[in-house]
Amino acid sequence: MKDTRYIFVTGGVVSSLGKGIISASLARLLKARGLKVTIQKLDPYINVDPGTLNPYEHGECFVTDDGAETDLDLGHYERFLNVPTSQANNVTTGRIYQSVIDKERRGDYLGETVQIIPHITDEIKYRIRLLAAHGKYDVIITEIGGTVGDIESLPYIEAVRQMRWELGNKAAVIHLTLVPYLSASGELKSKPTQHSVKTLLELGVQPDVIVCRAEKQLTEGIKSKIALFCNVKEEAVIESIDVSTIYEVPIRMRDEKLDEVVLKKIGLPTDKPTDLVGWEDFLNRLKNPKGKTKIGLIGKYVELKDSYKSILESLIHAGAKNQVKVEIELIHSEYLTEENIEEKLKGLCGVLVAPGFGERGFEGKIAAVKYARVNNIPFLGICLGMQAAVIEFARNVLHLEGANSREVDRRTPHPVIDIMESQKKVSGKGGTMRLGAYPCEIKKGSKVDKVYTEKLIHERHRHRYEFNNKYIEMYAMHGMHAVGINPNEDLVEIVELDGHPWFVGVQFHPEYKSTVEEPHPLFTAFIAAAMEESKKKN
């Protein structure tokens, strides 16, 4: 087994400071030094996983190759590290308690009274160490969700305290906090950070590094004061000033020597240089586009951008790959109709119909599909977006009156989208969909055949409904072809349209696999097509 080091990232003062981005940035810096790194998220809510959480409540549900429904921060981990995550990378309080209760019911504790300490904390420590079981990683970064002082987070902080004691200099704690700027007095205030660290100290954990989120640059006086009151060296007070894109954060953290400070704390050498040439090239292309294009993202959760986090980031990756600035217009599908569609979508060079569930806003998505199809606007439909494309084609080209998905209308005379056979007897909600990576064979000579470099691809899924193969020949006769098929279950994974510049619908979620180093080819091709449309409009 490798002599694995552990880094814990906690947060204070307020939530949403960016623990996930700091964790991912540090991981990227350590990887750039040749270390094998992974990141896990410990979430304090009692849900077993985010799969049943409303997007308004929690944002996007990210899906891993092995079918885990996880926190959206795992998307950041993969996008920054270019390394797949798994079930073990996201643990919730619900899963911890469920495991402990199952053990108690089996009699594993031999009649002991089951308590927070040691049983819950032991389970947390087991989950933290699980990633190191196969000796695969040099460093495991563990992000603790929530804010220090929250009741829900207390068992996790206690587990960190115990592991610090057990591991000695093989573990370090980074505390992310806020240094607010008060415009009335024109100064930064360190007191919230001091109180946050004091709370952490009361729980028995001394942070080794303090990362300070701030709008303005920290003065040496502020850094000195934080170091003095929080028992850390000045070099371990790291400034994390607001930046224009999250992809600048690794560069800022490198300049602040976060990786160097952390490596010293955990007893690893600092002599290897940090190779971020590829990352800096990506940033250069992102910040210096040679053109621009406008994409409409059609969905029903557009009030909260985190609901489509992976899609938005995938468009950024694809824009940088094409050296194009992608302007994204978020359009609420619930308010789209046949009457206003022209006004709402005019000027777009590409239409992306987003995934989702249920009836609300579905007819608006179908109207957006029709607009893109009829006006030859590049189109990409993802999951429910693909299903909307199939239904729109059935109604307006095949003239199948009342065609629909059984999810929306159980009595539809033409269920061109039907529930999967394997889902018909499923009654529970959590973790019961078709989840994770499945194979797909690409039809030779199709548009997507030119996009993918392989004939057999593997993409991630999250759905219960699927294209009804009874209609497949009818669609082909009229120009919509199934060009991606799951070879094991004969399920339609990709459809595309003849005689259209770019019209592709996919049942899977390509956004889950797009990273800075490897932008997803479907998004790259979609943006390239949108750029051609921009040239026509200009």
Ligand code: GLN
Second form
Amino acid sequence: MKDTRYIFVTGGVVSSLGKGIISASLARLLKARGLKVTIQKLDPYINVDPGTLNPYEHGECFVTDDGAETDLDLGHYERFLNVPTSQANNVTTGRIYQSVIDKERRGDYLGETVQIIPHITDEIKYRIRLLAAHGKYDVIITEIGGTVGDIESLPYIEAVRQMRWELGNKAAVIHLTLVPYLSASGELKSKPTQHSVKTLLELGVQPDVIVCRAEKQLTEGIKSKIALFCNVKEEAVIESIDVSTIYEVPIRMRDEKLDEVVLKKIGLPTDKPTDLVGWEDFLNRLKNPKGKTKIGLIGKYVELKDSYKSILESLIHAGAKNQVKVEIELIHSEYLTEENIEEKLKGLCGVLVAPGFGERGFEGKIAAVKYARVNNIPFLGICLGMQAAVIEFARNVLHLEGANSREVDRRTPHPVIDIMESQKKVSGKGGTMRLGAYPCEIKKGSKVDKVYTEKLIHERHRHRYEFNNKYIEMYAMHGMHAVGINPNEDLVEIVELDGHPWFVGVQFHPEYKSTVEEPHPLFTAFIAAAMEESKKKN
Ligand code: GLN
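Next block: the form predicted together with this ligand, after the form predicted on its own:
Every chain and every other molecule in the complex is listed next, the one we just looked at coming first.
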């Protein structure tokens, strides 16, 4: 298709309405009609990327194949679309300003005064259009982070206004708002939506479609009221009611004809049917489980579920694949000790030790590993979770007293996890870890060999420390084997244990690659093993 179409998604009234899910659902619907779609997130904060953010701020940091540290919404985009994203799919104010200031220092502006309009807005527009290069996509959906009316998102809304003007009917704006229900009067209220649209109008942007998040069904009356007050057609007031799983949203949006309304707006045909057979099959398996199993997720950021978004979603995908319900208990590693571990973890059919950084809660993770190893509970350790498994084995099986990671104890006598050679000279924190996809060769005859169909896999990374190869033989002699190796750098990527039903540690992050269409095989195998454990327990 010659002319790329642009869809902008803004949000109003309150944050956390699920713009990411609405964007991803719309993208999925357009893909189901045969269009090539990508989604981009523009974040109004000044961090150059979310890599330096604490997970408590905006949830997990999602990592792409090309090693970009991005907003967690990109995870939703990939899980819904099953198409990888890249650095270009997430842009922050920090990055925009950084490139404008770099240009200014190079003298690229030839003496001009550098200003928000046009220089910052031009840079924003350039970043949006960048995705259209090479004609790879028919439609680009750009989600603007934050809420309309925020000072920091003003340049983005201005860029949307300009692009809308330049592109005419090749662009559309979707505004997502909240329609609250007042139980005292038993009414849904449209006023916040009206005000939020008014704010957009003041900035020169007329939304084409209004998606209304609501707890209860919108009446025809309220839909027509919103249409009238906000200058949109009634068919363009879309209800987005709370649902039990985010994976139902594309189906709801299809029923509400969101894709049809948008396609009409941007001048694309609506005659192709929406093929969602695979998606519906997934939903069906998800909603009709034939058994259940309970997994403990051991981490130190458990107060905010979004810190482990991709892991939680991967477990859901794997549950659907096995057609079992996965109950997840989030367990705070900071409060786990050798003394209370039995009481806190008993009843679990699988233990997943989460990624992380630093000392806080690390000993609790090691205690959880020991519990899973000794009691033959299926275990999956991811990144720091794998490192915890290696350290636990060193201390309790190899009897290397004081074994640790150099990250936690600089003076450990047994640094079984040590800093990577390539990281020794690194001092800055932003974007300097070992990031993105690297190859890994799977050892023939290992347990993970049965999990993966290929011998050479590519998985995503985000770490500075690694398994210390000096100890590799000692581990093998005692039953912990390095069964996945990076062939170029000789780094241990996967360890597994002899004589245990399912005990796997991975230095990479399989959770970044699990999607609805392709649940990750490691998670699928982990849940299958947990299911066996459930049967045993019953
Ligand atoms: N902190 C560890 C490292 O840097 C693990 C990182 C992680 O779990 N993502 O190697």
